[in-house]
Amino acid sequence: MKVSLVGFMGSGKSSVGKELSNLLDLPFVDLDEEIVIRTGKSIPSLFKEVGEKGFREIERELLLELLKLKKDFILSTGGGTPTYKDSMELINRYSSSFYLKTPFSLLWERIKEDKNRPLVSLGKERVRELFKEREKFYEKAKFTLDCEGKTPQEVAREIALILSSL
């Protein structure tokens, strides 16, 4: 069974990964660490070289690749990773997905210092606006939990509970 997680930067995609990969005996595979380790780069000097367009390439062939395994694992999507061409629909595709519903408020208050979030940058208004652009596609995924005062051991749990009756 391979399993996705979809949402917004902030969200806790990388943490309830993590403590889901736990819960399940999985291996855990974070999509931008992947990134980073086939391109040898940091994801903000990436998006200066080749662009924001030039990224979302180098992250979709990435994402195709691995939901192909044949290895069960879960997965963290970037934030933008389902936004881009037909991401969303391979995700679902290929494996159980996950939005982590987050207020935006939440959010902002988590990512707003994150230097290695090159869309922060842009400012809190953008950044909200990207994030209504965004959800759209996060809406796609085959469930939504609500992440609003919880830990990321709490949403683990309830995506496993999830997982064990499909």
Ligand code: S3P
Contents of the next structure:
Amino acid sequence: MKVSLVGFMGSGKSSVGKELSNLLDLPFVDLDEEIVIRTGKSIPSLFKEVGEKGFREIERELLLELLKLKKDFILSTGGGTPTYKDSMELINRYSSSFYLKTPFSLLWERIKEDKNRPLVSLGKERVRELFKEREKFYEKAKFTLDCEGKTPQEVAREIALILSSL
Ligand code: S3P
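What's the form predicted in complex with the named molecule like, now that we've got the form predicted on its own?
Expanding to the full complex; the earlier chain stays at the top.
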């Protein structure tokens, strides 16, 4: 079984993914980290060198490669991954997907100082618009979890429970 976590920057995909990986004893894969390993470059330098479009192409290629692997894992996607081309359909075809739904105000508080997330430099109002544009993609996930006021461990437990009932 492959499990994909989707949601905006700061929604806790990586921390929930690590908790879930412990709970289910499955490897954890972070798509951003894989991109950094594969290219040998940080996310901000990739955005500078190849632009957002170039980054999306690299991200999508790696996503497809991972989803088609035989092994099982918990995948934490990037906030923009599901919004490019038909990536959300691919995520749903090859894995059980969960949207970690979190209010924008909380997301912004978590990400606003983060220099490793190039899109944050667009400023709060543009990032809010981005969040609104992206929700329709995230909502295509098989399951939506309301994450407000919950710890990563609690969210991971909820996901494990849902998975056990499938
Ligand atoms: C992005 C989110 C980031 C990373 C890149 C672009 C986005 O991942 O892929 O900075 O477009 O929302 P996280 O969601 O893990 O921060």
